[in-house]
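Below, in structure tokens: the form predicted alone, a single chain.
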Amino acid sequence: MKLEEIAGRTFEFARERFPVAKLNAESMLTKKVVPVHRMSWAYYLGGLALFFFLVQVVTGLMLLFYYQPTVSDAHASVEYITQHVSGGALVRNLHAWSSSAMILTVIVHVLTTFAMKAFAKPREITWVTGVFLAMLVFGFGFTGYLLPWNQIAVNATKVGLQSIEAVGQYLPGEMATWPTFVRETIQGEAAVGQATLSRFYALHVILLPFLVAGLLGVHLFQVQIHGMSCGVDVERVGTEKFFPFFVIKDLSVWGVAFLVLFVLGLCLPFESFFAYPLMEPYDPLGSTPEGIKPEWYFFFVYYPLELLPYWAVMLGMTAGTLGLLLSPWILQNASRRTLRAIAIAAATYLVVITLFGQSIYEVLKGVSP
């Protein structure tokens, strides 16, 4: 292929994908429109989303305030706000119970708009960002469970940096040193500490942020172009307003949201909810905890690394997030049953592993030799 075929191709494809002439304040507030169909419940998923990460970005705010990232205070003043500071408790409720909320809602909007096929064309920049978008959303979990600095939390981050040097060892030649090199980057020093601490820190209030208000403004601005996807194989029933009758639901759905969140924060502290108590700071020289686990919604790789190889459960999630990457050109002719059969099981997959992950395994290495 010619250097000119492949410029005028590339200037198509973004031709196509940014027509920023069809983007002016008339069309978004009086002239454009949203599908209404019987899965038109999946486009609010998306706001409500942004609406549990604004949430994030309100309460941590709030908790840096008092947060101190150093190894001998960060316990104490996660104590503090929590035990001391008014409104402390619900403020950090608050953080915790959206940040379930946010990771969840995420998954279940990739989910749905994988099974409506939204992702085809012209929407592949939507879907790419977007599953980039998810990624940074798990990032902010594994970063914020560190800051508390308690027993629990620091040995578990131990064993997930070491998940990733061990991938190591199944790449060949000078590859496999990448692995290793990428773990001591993070971790910033020989044993987890001060340095991995405040690298985590940044990562989690500078870092991830700038990005995610990146991506977050390029798949926006996407949305805002080419509108709301129905999907292939759907009949549209009709259309509605977007402005001001959707706007006006989308935020119901946020007040709603925020009142359960407000209750919850407010009634139910997250970690007694989950049994997770503040517990003891870390303390070096102390046993480490049984049970050591991650947040629940890392359960769909911590249960089958428990079960499987190490090299078969990366090589899943490869090629998992590779096929969600490319779902737009690999999955091009792929109809709507078939998209809608490949969401379910991998949501039968997610709920069952999230609640009974605990009981497969137990039964599992029972009857194990």
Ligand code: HEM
Contents of the next structure:
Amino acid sequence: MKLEEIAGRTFEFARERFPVAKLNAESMLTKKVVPVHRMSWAYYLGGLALFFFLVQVVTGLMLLFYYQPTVSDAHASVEYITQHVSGGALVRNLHAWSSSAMILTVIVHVLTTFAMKAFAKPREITWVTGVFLAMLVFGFGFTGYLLPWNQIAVNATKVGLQSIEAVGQYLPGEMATWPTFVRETIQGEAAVGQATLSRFYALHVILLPFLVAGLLGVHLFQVQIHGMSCGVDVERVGTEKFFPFFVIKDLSVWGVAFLVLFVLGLCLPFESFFAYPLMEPYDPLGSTPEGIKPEWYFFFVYYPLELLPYWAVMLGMTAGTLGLLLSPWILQNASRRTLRAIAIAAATYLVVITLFGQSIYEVLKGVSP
Ligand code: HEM
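Now show the form predicted in complex with the named molecule, given that the preceding structure was the form predicted alone.
Zooming out: every chain and molecule, the one shown earlier first.
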């Protein structure tokens, strides 16, 4: 293919995905409509994910006033926030509950936009930025988990980093050392220690928020420019005006979500789900306590790693992630019926492994992992 042909196609691709000529704030607000059909509830999920992200930013900034990112003071500063700062326990619980709520909402947002084929042309950029947003949101979970520097935080992080390094055994020659280099770069020193805590802290409160804000800007710009996809295979789909009707409903959903978060933050401390001594300060000389597991949203890979050969899980994860990223191209001719079936199968796997992973493990292995 000649160079000008490639340039021409690239320009055409960009012009269709970023039709800036269509940019007109007045019409985007007054003329924009939202399709009304049986899956319309899914159009609130992106907004809800945005809401939980904003709760994370606000409660995270408040926690920064007291949190000490040092191995000597991290755990004590979190204890101080919970027990001595007025409203500290509530803010910490809101941050913890909203992090789980955000990840759950993003997962359902991925499954519904996939089932609705909302990745189809011209929304490929919306989808690809979305997939990277999902990776960053899981990155928030992984880095935030270490910051309280308690037994479960440090030991679960060690296991996570070791599973990165284990890839090396399947790579040829020089490449076999790359995963070790990645683990050492993330860890910053021989063992999980001050350098690791400083790096996870910098990732959690600076790099990831900026990356998410940037990607979200492109994501929402694309949604504003292309509008909501129809999402269902029916002839006549009703519509409602985006402004003010959909916006008012979106904000009402945010209001209900905040109420639920607030009640959970007040009445159900996140820590109550962790048995003693998991919330105790990390003791580098002590033995690893029982029950070390990652957060619930990593169970979809944690239990397969405990039950299946490592290479099989890594192959599945790589194929799954690449398949998701390239969905707009490899599934452009797929019917919504097929996509719905794939989304339902994925949702069933996620629900079963998250809720029953422990029991499945005990049945198959006869012991607790
Ligand atoms: C921090 C995470 C995210 C936020 C805050 C977010 C926010 C939004 C918002 C506000 C919308 C418009 C309303 C809606 O359709 O729900 C939207 C649409 C969309 N999002 Fe996301 N999103 C996130 C992650 C993702 C992920 C992980 C994916 C997919 C992998 C994704 C794919 C899409 C698609 C394809 C649309 C267009 C929907 C349509 O036109 O029907 N988003 N997103």
